[in-house]
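Only one chain is shown below, in structure tokens, and it's the form predicted on its own.
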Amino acid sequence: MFTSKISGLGHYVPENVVTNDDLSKVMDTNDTWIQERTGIKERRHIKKGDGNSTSVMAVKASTIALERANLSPEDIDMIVFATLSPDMYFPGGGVQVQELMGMRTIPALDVRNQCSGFVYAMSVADQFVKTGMYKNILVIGAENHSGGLDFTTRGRSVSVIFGDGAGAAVVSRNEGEGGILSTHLHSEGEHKDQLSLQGPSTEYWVPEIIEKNPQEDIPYYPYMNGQFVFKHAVVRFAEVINEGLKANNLEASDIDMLIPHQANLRISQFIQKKMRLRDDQVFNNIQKYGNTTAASIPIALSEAWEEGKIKKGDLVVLAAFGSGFTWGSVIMRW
């Protein structure tokens, strides 16, 4: 049995910055209202004509990750792509990355676990490397949220939160000490309707879209029961982090860097306080990028590493909670 490690990281966000004041020009909201509830000051959105898409951003982030891993596209044995916003309904974004990067006919697996997508994808990659089936796996989280949000007052409670971007990690066979120690995954489908996008889907398809009364509630935009999600998130975050620590005979005080999914700064701050972690033990960048769903952890992880906040030998914990409900954690020694 082998072990796996992250050998390279990269991220990409569009150049187009959208501030809270920008959003206040198209909906009834303001900077104070948004910051008090989410901690977000600005986010990045794809701008029409800039050439970006979910898969294109994924390739940009992946190219950086491969360079930092000293690998070429030919060295990658598998792609695991987490996204809720693929360029097409099908096929998934993984095969588009395979084509755009000129890779061999390697397997491309798409993961649909929304906010916890990258953690699930990391767990999948870890298992393939551990069993010896593959040596280098490209794990991606990428999202184009701005292409499917309701930028009116009706949709403000959701639309002010999300941003676009991509992050990537190369998970490789570990030849030394450390690496990924364990991963932990969970789901609770009974709460699926509390954070969801019901259409377009086979239930709400073209005939329903055409027939829809404009005055009715539209199921083609994301819905979130914010208070309900917050209540469950703070519980599940703490549970799954502690589960991972316990599995490795570790304590919260052993954490050198916690990278939580960037859902809401208030959730991260609640978890930090609950686990008695210092500011230098938790990394947040939701203030700049908003919630980029499956991309949020790899973007934050890449930034934290670039800024020298993650060093060799550090205990790094990734944790996420989101739609499904699904949640999970990754415990690794850098």
Given for the second form:
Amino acid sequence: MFTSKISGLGHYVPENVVTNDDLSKVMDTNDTWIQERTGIKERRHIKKGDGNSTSVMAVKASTIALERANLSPEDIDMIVFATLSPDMYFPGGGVQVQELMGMRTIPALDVRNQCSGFVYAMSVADQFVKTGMYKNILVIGAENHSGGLDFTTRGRSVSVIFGDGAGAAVVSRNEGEGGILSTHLHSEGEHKDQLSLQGPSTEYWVPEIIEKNPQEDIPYYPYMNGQFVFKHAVVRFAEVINEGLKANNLEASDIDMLIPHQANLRISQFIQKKMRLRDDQVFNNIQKYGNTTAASIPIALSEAWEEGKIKKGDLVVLAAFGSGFTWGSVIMRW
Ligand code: ACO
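Compare with the form predicted on its own: the form predicted in complex with acetyl coenzyme *A:
Okay, now the whole complex, with that chain kicking things off.
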């Protein structure tokens, strides 16, 4: 049995900055409400004509991750791509990355686990490397949310939260100490409707879209029961981090860097307090990018690493919770 580690990280966000004040020009909202409830000051949105899409941003982030891993596209044995906003309904984004990066006919797997997508994708990559089947796996989280949100006052409780971007990690066979120590995944489908986008789908299919006036209350925009999600998130985040720590005989005080999914700054602060972690043990950047769903952890991890906040030997914990509900954690020794 082998172990795996992250050998390279990269991220990309569109240049177009959208502030809370910008949003208040198109809907009834304001900077104070958004900052008080979520901590978000601004986010990035793809601008029409800037050439970006979910897969294009994924390629930009992946190119950086590969460079930092000293690998070229032909060294990659598999792509695992987490997104809820692929360029096409099918096929998924993985094959687009394979094509755009000129990779061999390697497997491209798409993960549909929303905010937990990157943690699930990391766990999948870890299993393939552990068994010895593959040596280098490109793991991506990327989202184009701005293309599918309701930017009228009707959609404000959801649309102010989300932003666009991509992050990538190369998961490689570990030749030294440490690496990924364990991953822990969960789901609870009972709450699937509480944070969901129900159409277009086989339940709400094309004829209905054409037939129904988009102004009607039809489920073609994301729905989120905010307070319900908040209450479950704070419980599950702490639970799955502790599960990972316990599995490795570690304590919260051993954590050098916790990268929580950037759902909402208030959720991260709640977990930090609950787990008695210092400010320097938790990384947040939701203030700048909003919630980028599957992209939020790899963007934050890449940024924390760039800022020198993750060093060799550090205990790094990734944790996510989101739509499904699904949640999970990754425990790593850097
Ligand atoms: N601007 C101004 N007012 C708003 C906005 C807005 N953007 N959105 C909602 N409001 C209004 C509501 O209409 C409501 O008005 P009313 O009292 O007159 O009816 C009032 O603000 C309060 O609305 P609530 O939904 O009760 O606000 P709450 O305090 O619950 O905050 C929020 C909403 C931020 C979504 C909160 O519930 C939350 O943080 N939930 C966690 C969910 C989360 O973070 N999801 C992220 C994605 S999920 C994930 O990644 C895990």
